[in-house]
Amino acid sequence: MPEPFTQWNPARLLDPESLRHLVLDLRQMQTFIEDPLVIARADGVWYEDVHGRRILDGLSGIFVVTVGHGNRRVIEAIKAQLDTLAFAPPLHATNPPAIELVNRIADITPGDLNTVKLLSGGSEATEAAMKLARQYHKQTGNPTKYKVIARYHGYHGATMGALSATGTKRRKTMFEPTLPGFLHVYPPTCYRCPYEKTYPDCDVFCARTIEEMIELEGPETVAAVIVEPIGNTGGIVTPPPEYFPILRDLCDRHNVLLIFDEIITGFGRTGQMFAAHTFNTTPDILCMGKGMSSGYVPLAGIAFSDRVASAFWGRDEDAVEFSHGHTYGGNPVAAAAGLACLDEIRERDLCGRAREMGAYLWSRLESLRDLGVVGEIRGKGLLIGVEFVKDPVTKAQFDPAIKFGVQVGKTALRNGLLTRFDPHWVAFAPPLIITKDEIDIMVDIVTESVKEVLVKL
C-alpha cells in the first residue's frame, strides 16, 4: 500500500460534530461516534483507516469487492468512459457499454436467461424481479397470481417490496405493516432443522413443504418463490444438493416463477460464476448486484428466461413492455466497470481461485474446533460461515445475551480483520484475489479473537 493517507485531516473527520450529520447503515450513530472507524483508502485485500491502521478485508466490504481494491483495469475503464459518456437518457436511448454488458451477461448466465434489465442496486433488482413476475402472470392469462413465497431469515433489500419478502424481523418489524401477498417458509437450516428432522432421512422436507404452502394458498394465487441460494442473515445457510432441484420441479408444476437472489452469491463468490451453476439449478429470474462491479460503481440487474421475456415482446400498441425503470439503470460508467470486472474474473480465473482459496480457508478454519466452541462450518467457495456453540456435542448455544459471535467479530476488527458477525456466528467473504498467506493472517486473527472472548466469559 502507498504512503499513509494525508489528504484529509483526521481530527476533523473524527470530530463528533462532523460525524453527527451522518447516518450509517443499520448502526446506532450515538455509539458509533464514540469510537468511529473512518476508512481512508484500500488496496488489494486491505483497508487503511485515517490513522494509517491496516485492516484485512475479510468481507469484500460487504460481499462486494470481488476483484479487489485498487484494481487498475476497472479504474482505467471508468476513467476512459467518463471522458466519453457519463450518462445516457434512459427513456430514449441506450449506450455501447450497456449493450456489450447485457450480451456478456447473457453469455455467462445459466440456461436461457438471455434478457437483462440493468439497474443500480440489489434492492432494485429484487423489486424488479418480483414486479416482473406479477406482470408476467397478468400478461399470460393468470391475473390472480400475485403472492410471493420467501424464507424466514432471508434478506432481499431495504425498499418496501424487498423488505416485504425479507424474513428477518430485526430488519422489518419497525416498518410493518409491509406489503400484502408475501408468505414465508423455513430455510434449509440442516444443522438446526426447524422441523426437528435429520438430513438425509428428512427427504428434504424443507423444500417439499413449499409445495404444500402453494397448494394451501391456491396455485392460481402464487406468482413466485424468491430465495437466496446461500442465506446470509441466517448464518450462511447452505442447502443440501437436492433442495433446489426439488424447488425447480415444484415451481414448474404449479406455474410459479423461481427467483434466485444472487446479489451476494453472484460473480464467482461460490466458486462458479453464479450459485445457480454451483447448485445445478436454473431459475426463471436471476438477481445480481454487489460483485457485478466490485463496488467501484453502483450496478445491478436481473436476467430472465426466454419464456418470461416473450410475454413482454410486442408493439407499442400492445402495451406489454415491462412497466419499470430506474434513473441509473444501464448507466454507461457502471456498465464499463461491469465489463472490466467480467474481464478480470474470466482472465484471472477468479471462479477457480474462489474454489481453491475457499477450500484452503475452510481447512484453516477447521483448526478453530480445537477451541471447543465451533458447531458447524458451512458455505461454498469464498463464502463461509462458522457457527459458535457452547457445546459442540449437544449443539447448545451460548446465552443470546452474551452475543458470542458479535464479541468475536468486534474483537477481530480491533485486531485488524473485517468480518460479518451475528450473535451466534461469523462469516468470511474476502476478495477473490486473496492469497494463502493472507488467509493465514485472517484465520490467525480470528483464532486469537475467539481466545480473547473466551477468556472474558
Ligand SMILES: Cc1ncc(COP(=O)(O)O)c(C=O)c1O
Contents of the next structure:
Amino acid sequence: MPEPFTQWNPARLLDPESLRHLVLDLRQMQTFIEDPLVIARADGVWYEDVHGRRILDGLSGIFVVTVGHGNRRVIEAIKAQLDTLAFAPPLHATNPPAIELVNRIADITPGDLNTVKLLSGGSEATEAAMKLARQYHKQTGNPTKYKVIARYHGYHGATMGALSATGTKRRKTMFEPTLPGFLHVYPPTCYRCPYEKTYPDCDVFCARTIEEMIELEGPETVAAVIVEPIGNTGGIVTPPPEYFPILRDLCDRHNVLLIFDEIITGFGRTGQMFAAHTFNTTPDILCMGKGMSSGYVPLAGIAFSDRVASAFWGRDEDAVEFSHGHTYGGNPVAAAAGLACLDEIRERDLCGRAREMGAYLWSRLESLRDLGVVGEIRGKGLLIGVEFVKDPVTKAQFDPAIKFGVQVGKTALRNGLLTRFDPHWVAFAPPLIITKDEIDIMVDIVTESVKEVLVKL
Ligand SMILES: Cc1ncc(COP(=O)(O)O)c(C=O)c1O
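Compare with the form predicted alone: the form predicted in complex with this ligand:
Time for the whole complex; same chain goes first.
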C-alpha cells in the first residue's frame, strides 16, 4: 500500500459530532457512532481504516469490487476520460466510451441481448427493466399485461418499484403500501423447501408452480417474472440446474418476459461472465450493476433481446421510444471505467479465477463443518454462503433471537474480515483477484469467529 493516510484528521472523523450528520445504509446511526468504522483507503483485497487497521474485503465492499481495490488500469481510464469529457448531454448526444461499452456488453451477454440502456445503479436497472417490460407489452398489442411476479426473500433495490418487487419483509413493510401489480412466489430453497418437498423427486415444483400463478392471475395480465439467478438476501439462494430452463419455457409459453437481476451475479461473480451463462438460460432482459464498474464510479444498465428492442424502433411520430431516462445514464467517465473493468476481467481471466478460487474457498469452508453448526454451503464461483444450524442432522435452526450468523459476522469484522451476514448465515464474495493465501486468512478468521461465538452461547 502507499504511504500512511495523512489527508484527514482521525480525531475529527471519529468525533460523534462529525458523524451525527451522516446516515449509512440500513444502519442505526446511534449504534454506529459508538463504534464507527471509517475506511481510509484500500488496495487489492484489503481495506484500511483510519487507525491503520487492515480488514480483508471478503465481500467486495458489497458484491461490487470485482477487479479489486486500487486497480491502476481502471483508475487511469477514469483519469484520462475526466481529462477529455466528463459529461455529455444525455437527451441530445452520446459519447465514444458509451458506444464502445454497449457494443462490448452486446458481445459478452448471452443470446441476442444486443440492446443496452446504460444507467447508474442497481435500483435504476431493475426499475428500467420492469418499465421496459410494461411498455413492450403495450406496444405489442397486450396492453393489459402489467403484473410482475417476483420471489420472497428477493431484493431488487430501494426505490418504490424495485421495492415492490422485493420480497424481503424488513426492507419494505415500513414503506407499504408498495405499488399494486406485484406478486411473490417462494424461491428455490431446496435445503429448507417451503413446499416440504425433496429435490429431485419434487420435479422442481417451485419453478413449475409459477405457471399456475400465471394461469390463475390470467396470462393476459402478467408482464414479467423478475428473479436474481442467485438470491443474496435469502442466504445465497442457489437453484437446481433445471429451475431456470423451466422458468424460461413457461415464460415463453405465456408471453411473459423473463428478467434476470444480475446486479450481484454479473461480471464473473459466478464463474462465468453472467449467471445466465452459469445456468444456461437467456433472459429477455438482464439487469447489471455493481461489478460493472467494480465500484470505481456508479455504473449499471440493462441489456435486452432483439425481440423486445424491435418494439421500440419507429418514427418520432409513432412515439414508441423507451420512455425512460436518468441524468447520469451513459456518463462517459462511468463508461470508461466499465470498459477498463471488462478489459481486466478478460485479460486476467477473472471468470476462470472465480471458478478456481471459488472451488478453493468452498473446499476450505468444508472444514467449518467440524464445528458442528454448518447446515449447508451453497453458491457458485466466488459467491458462497454458509447456513448455520443448531443441529446439522435435524437442520434445527438456532433461536433467531440469538442471531448466530450476525454474531459470527460481527465477530469476523472485529477480527479483520468483512462478510455479509444475517441471523442464520454468512456469505463471502471477495474480489475475483483474491489469492489462495488470502482465502486461507479469510477462512481462519471465520473459523476463529465461529468458535468465539460458540464459547459465549
Ligand atoms: C440483486 C440486487 N438488485 C438490485 C440492487 C439495487 O442496487 P443499488 O443499491 O445499486 O440501487 C441490489 C443492491 O444490493 C441487489 O443486490
